[in-house]
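This document starts with one chain, in the form predicted alone, laid out as structure tokens.
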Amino acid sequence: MKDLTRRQFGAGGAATAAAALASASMPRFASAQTHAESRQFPQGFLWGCATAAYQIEGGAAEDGRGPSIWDTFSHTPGMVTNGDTGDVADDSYHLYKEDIRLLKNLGVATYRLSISWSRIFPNGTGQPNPKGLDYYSRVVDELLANNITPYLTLFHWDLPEALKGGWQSRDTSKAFAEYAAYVTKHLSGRVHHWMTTNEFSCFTDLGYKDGTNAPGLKLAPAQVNQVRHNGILAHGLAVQAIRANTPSGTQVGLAENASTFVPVIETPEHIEAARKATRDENAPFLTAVMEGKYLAKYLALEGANAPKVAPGDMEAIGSKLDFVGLNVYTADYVKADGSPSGYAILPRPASYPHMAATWINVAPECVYWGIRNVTDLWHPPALYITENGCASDDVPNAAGQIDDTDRLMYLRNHIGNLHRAAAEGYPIKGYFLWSLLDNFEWIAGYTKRFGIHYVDFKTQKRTPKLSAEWYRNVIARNAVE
């Protein structure tokens, strides 16, 4: 896709937000400002926030939930830190009337939340728990009261720990298909937008390569690349089954952390080698589901280790989607190069600026040529940013504020960058920010803080932080200065 025009946006999109700044909890920024240097998004321009099953609900063990693999992974000695679990978490299960009403507060138009596949099959497969679609069937109905359309991920690592084999049976990847009509079948009177899975690698190989996730394992590489297989065609086959199950007009994708990478030098070659990055680097996964196939390179590449794929597996994998979501919050830098793939991605200096967690290097651009490089190589009808954010050492100050300017400096400059991708007209209809709420934050446990609201995880007590103003002025404005 060719350089488009820059083009000035008018007004609009999140206008009827400024009804709830009156009333909110937070301090107001000032109202009286000219803002010529506004960078004013799409009229309709969809502003959220993102949350995860396991991360904020709780209620582990209650109204008939089984167990997940996180239950299990984070229940054993030296998994996760502190010996942290998440059997409360945020208790959001009880809570989310409450998280509701921040939301409310924020002004957002969207939520993004996922299901826990074990509080609706406490065995995975089978018997469906009632009291499971009923609680999910009450948030719904009071973000709907509100007036803030839920995006619903179907599944966010939290895998039923009864699934025999995990990601490793095919047996999972129909069972993930079945548990997606059920829930889609129930629910879609009421929820138009779902996303399969999310985020491919960390629950293959992150969970099955290098174990450093649930389910803990570290796997021959064909048993990876197997499992791997298994996680796509489970997103394949879910989509076949939503579709299956739900009126015409349902919204259907995916919530994928791709590898992004980004032009060292805005130049012609270097612009290339980043798309060629993109394609290359993502091979197993999003560029699988993008087109429908292995790339030749990449099964070359793994040669006997290469997953097995049954006859009619490439073209539910490849099953059209309506929408890609993308999980960004860093990236690498590319440079062309002589190499047979034309591209060498360059190493991070150790005095590179990272976040307070370390995996999160600055690195703003990534927003923009994640967006950039997926519409390019494969031109989907929309795009989202599902989850973008970092987490900040934040400490209340004796007022009990908490004053997080380096998340201001980081979301900032990455909505910066998601303005210059809808100025230059790219398919972004929507920003999810991650996250609402602190909450548990995998083997780092309560260690690190991504919400942009502080939670006493004693108390359960919710406070703003100086972000959540922030985000608000942008959603109240539609524009970022």
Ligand code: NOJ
Given for the second form:
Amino acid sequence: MKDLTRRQFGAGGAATAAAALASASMPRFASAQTHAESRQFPQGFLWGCATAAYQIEGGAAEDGRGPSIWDTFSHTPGMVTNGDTGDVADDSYHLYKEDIRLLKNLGVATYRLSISWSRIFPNGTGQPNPKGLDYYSRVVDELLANNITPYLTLFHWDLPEALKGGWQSRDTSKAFAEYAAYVTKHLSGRVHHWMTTNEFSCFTDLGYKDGTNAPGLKLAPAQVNQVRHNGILAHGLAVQAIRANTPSGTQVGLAENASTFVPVIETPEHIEAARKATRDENAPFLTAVMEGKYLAKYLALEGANAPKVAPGDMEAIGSKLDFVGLNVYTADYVKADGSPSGYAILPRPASYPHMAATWINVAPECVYWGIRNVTDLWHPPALYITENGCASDDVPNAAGQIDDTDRLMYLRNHIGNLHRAAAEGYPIKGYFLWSLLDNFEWIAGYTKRFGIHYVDFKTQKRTPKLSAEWYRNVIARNAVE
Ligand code: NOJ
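Requested next: the structure of the form predicted together with the named molecule (the form predicted alone having been shown above).
Expanding to the full complex; the earlier chain stays at the top.
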């Protein structure tokens, strides 16, 4: 039934597929005919929120934490808007119980957070710092006491400063696997879902090619490709290390901002173009991870600059995953153009609408097509949307309320597309809204607010925005209007 439905939609036979959905004794969610009333998600669908360590924790020098490249970078004049740093951020290091209360009030089933590597290993490797692990152990206990399932990311960009050469060195990939083994060994009795890395291109390309993110380098193409390779190698070695150190049943995946492509019109040739674009444009990252090899055309294109691959690397990189997490915020539209690649990525008209973080061009279909392209290409056993959300220019009104109607519009449309993927039988298991609360938005500092809770960074007071109330309602009904 599932495959039939998907094929029929894929072939553009939406009406037939909708009829098939309606007549089948399948899921307890609505068919296309009842969209107007309410779009019900499958029972057990996991609603959650996401955050990351450096963006919320603060406590930068507390309990033996070592510096990360983001401490160094944010303290370098001119790198982050207003000279903002993550020294204090949301002070979640101290206020985590309050933040878990916010999660509880939303009614989420799950919470995605990341671990600061340099809290656990202040020097990146060597001697662990027990106080670092204790902190995450307390957070996990508090989540479990509130019936919230933790999903832990091991690396969300805050690389220990002490690691010589950073991602230029493959020793860093090995150190990451050791850190992953240590953490998962100690927490796997209570934590069953792990993500290795977050967004390859952001910690490799933005940090080592464009120089806009930490560590702020602009390397030559061959070196950049090696950095990318070390990034995906770290993921692969960590998957192996986690498998070796945790009980069977432990779920391992990653959170990846794969470039997402939407067919400009839903006809077979444009759908095929979007699939081809997904495979080719993600060649150094997700494609290599899912296929355990670099595409021949990627290697040919890079020529002498192609990454140097040691024996065993690709096998590690291609380690089977239990799930793929997609961070999806926007997309490009593609069409079939008869060219050798089979697709053209359409330029955006200047009038194309965007959100307050201007790189988020509004393309709500990104959620559906992100899930569908990845599933159709690689058939992972499960997928999650590990991040989706937007920044708004939130300003409290006279009564102190934040009516973030633009964020509401964004979320409603994206979650609507999430529903489409679930209704068509794609194996999408959950959704993590970015973000639980306003936080340190990397080079934009505190100027871009992505939270559904407003944070007054002077007092650390958290206030639910209208979007928090809306999301609570979605979760309670397990449906989107
Ligand atoms: C993706 C990143 O993982 C997260 O850290 C960031 O804050 C959001 N995108 C919004 O830019």
